[in-house]
Amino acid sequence: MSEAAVTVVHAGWAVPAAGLLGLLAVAGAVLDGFLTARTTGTGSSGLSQPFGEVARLMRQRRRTTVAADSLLWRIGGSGLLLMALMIITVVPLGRWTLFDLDVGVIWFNAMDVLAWAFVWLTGWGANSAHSLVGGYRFLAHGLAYELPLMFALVAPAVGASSLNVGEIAAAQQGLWFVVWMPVAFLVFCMGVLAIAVWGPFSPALGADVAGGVTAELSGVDRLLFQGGRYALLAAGAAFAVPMFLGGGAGPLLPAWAWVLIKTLALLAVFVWLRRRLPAARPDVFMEAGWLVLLPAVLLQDLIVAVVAAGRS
């Protein structure tokens, strides 16, 4: 994307950006509450459920455990929300962005790796067997999804001959990358679900281990962790827009509006998938990740590289 097309805004705009991410996370939580109410048949719409849960957790006392590492526990619990905030700093909202990094793709990859640390620290810091088992389950999933996710990010970077997120969005003016990089897009979406500990990657929070990494979380700590999961879904959906969905490209509406529309649409799909996909056992998914997903995304990268070389 040319310099005139992307404007780096003042750092003060980070506050509205964080607020916008919060609104997207709330939208995801409201939709999840609505879908949950429909699935369970509670009789209510479920739209107010997230707000009631926030009020409940704000009144709840923080749980403490014997010999807990409180510092690491708190860092892990709040870390997912911090990750989401850092991811959106490189996502252009139309022609505006907080940071126009030449290595924006690598920035996202660096942020997503932090999920390994934060989720595991949440499990480790509580000094609880159930929490620790949940943390190790997440690490097992991470060993399977991280390499495919990394190579999925390579495809649009090679297609655009750039690691700059804005330039990748600009390279899709004629054809969105999702059209001819479907494997990379699907693997990327899988990675977003994984770092948010969502849907098929929820065994780390499994009921069979009393909630896994969240077993000992309560009050504000639990609120930050759960809010971070929704924020990561929203940030991942937002990052997919310039990477695969043409950025702000679209008719009639301004570019920033199209970015929001596409983000909301993909976020809705992520939330909807929560109860539509079966939980993935870490050992089974590890086999699928290494024997199916990784070769598939490498083949996608090879095709993209051949096309990019032919164009040049």
Second form
Amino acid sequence: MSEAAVTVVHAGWAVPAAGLLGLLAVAGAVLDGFLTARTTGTGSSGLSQPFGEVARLMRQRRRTTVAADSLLWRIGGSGLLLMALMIITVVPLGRWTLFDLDVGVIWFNAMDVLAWAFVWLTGWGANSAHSLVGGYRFLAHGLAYELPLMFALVAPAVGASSLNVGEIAAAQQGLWFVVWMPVAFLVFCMGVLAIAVWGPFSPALGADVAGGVTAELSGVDRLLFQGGRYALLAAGAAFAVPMFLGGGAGPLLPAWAWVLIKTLALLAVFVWLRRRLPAARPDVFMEAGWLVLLPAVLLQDLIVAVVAAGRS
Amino acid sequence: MPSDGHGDMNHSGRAGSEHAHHEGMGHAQHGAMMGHGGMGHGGMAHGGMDMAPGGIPLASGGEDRDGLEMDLLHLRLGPVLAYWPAGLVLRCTLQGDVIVDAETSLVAADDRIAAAEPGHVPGDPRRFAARRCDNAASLLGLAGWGDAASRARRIRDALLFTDDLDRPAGELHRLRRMVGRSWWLRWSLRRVGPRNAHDLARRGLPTTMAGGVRDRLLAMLDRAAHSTAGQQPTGPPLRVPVDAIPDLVRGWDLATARLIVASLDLDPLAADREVSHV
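Having gone through the form predicted alone, I am curious about the other one (the form predicted together with the partner chain); can you provide its structure?
Okay, now the whole complex, with that chain kicking things off.
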């Protein structure tokens, strides 16, 4: 792994990259609309549901609450989308990347921690009891998922002896990391669901607290928050590709196409999972996070470290 | 869920003014709304009144379970809220998200007993089963299980609007099996709201409520299944005194309390009554 595994492209490509992320997010939303329509048994296919929702929110008048902390509220609501955009800057699309950071894995970690601030601020800013409770619940989840997620990121880095995302992808020629680091992969996926406040990790937005942190969001603010969640799911799936799924490796098709295919497949699984599993109540999940996930992922790290030491 | 948002806005607004009245600060509340002139008067009546952002007085403190002082927040749940028995109002006093005290009231109803089926017609098992499915859908929705909640709702619709009873009965059987088998749901709902027979007898609650929230959910689906199979519900009809609800939710956090209320399998409390003459 001496020479750089990827080429850095001109900064102007950031705009198409953001567009690509947007397309992936829309694909996720369309799939969710389709699955929702199928289980609820409505007449329509649900494929156009996200577009209708966007149109509705774009023209909805923004509500506000008494004594809302508007600045922090807006920062929180738009933050998730920002996080997703920052994450994909270090994800190589085949051979090309926007940023060839030596510490790309740490970059992802720094970004995912921002979810704590953004989701919490969204709950806090509205000055409403339900959204505040939602914010607290996210923090309770965070206490349980964040450490396992960090240690899950350690496994591929140790396996490839690098924190550079491109080099980690290149180190998987022959054998994808997901094969011999399944626990780290699963915990990573769980972390992605958690930062997107998705599926089992959505009690912060739960119906039992009247929508939680989103209870008072309306119009463009709600659109940014919900769009940010889909974008985070897509960005997390994209990041998993070089980390665990062999990057652009695959037969026949060019590397960039394989990255997109793998990203879409993982994104589809994430979206599908949402309806399949009940919520993990924060207090219950805390036990699982500390007593099961953390030891399991530490054991995984130990195995990876022993293998890596044996190789060198 | 935009509808939830609307509901919540109303609640917080009402809870705020209600709070002011509780503290005997009704006058100060109006003063703060009107401008600075009124503020002085409010401030004299109550030292903390100049700390009233947006005209909402700050929360007063109270002893926490740990013996620390913690803010008291007043929040009203119902009478209209997603996945909530219509007509029931629960005024909660929260510390953090834990309900330290609660009182119930009913909107435009003087019947303090919520029957499983008010005026339950023995010959109408469909409505009985549909109501159980609706309540199960609420509970599953609150537990965050979208798929199962959708299925319960579809069964309810099929029970009410199709002539063929076999299909919904089969669906109901499959749903019961799916819910009963889900280890994730069992794990997520464990230790929530357990009641043993002795405890129930002491509070005058029906024995069908034994067990935790998950047990009551399964019992709800079983009652629906029995009803569609043509068997009359066994034993006396399930009746939950509304006055017992505060006792059941006290000490639980907001979300768990909502799961507990949903597991009581209540009916809409004043739906068959005329509420206003306009």
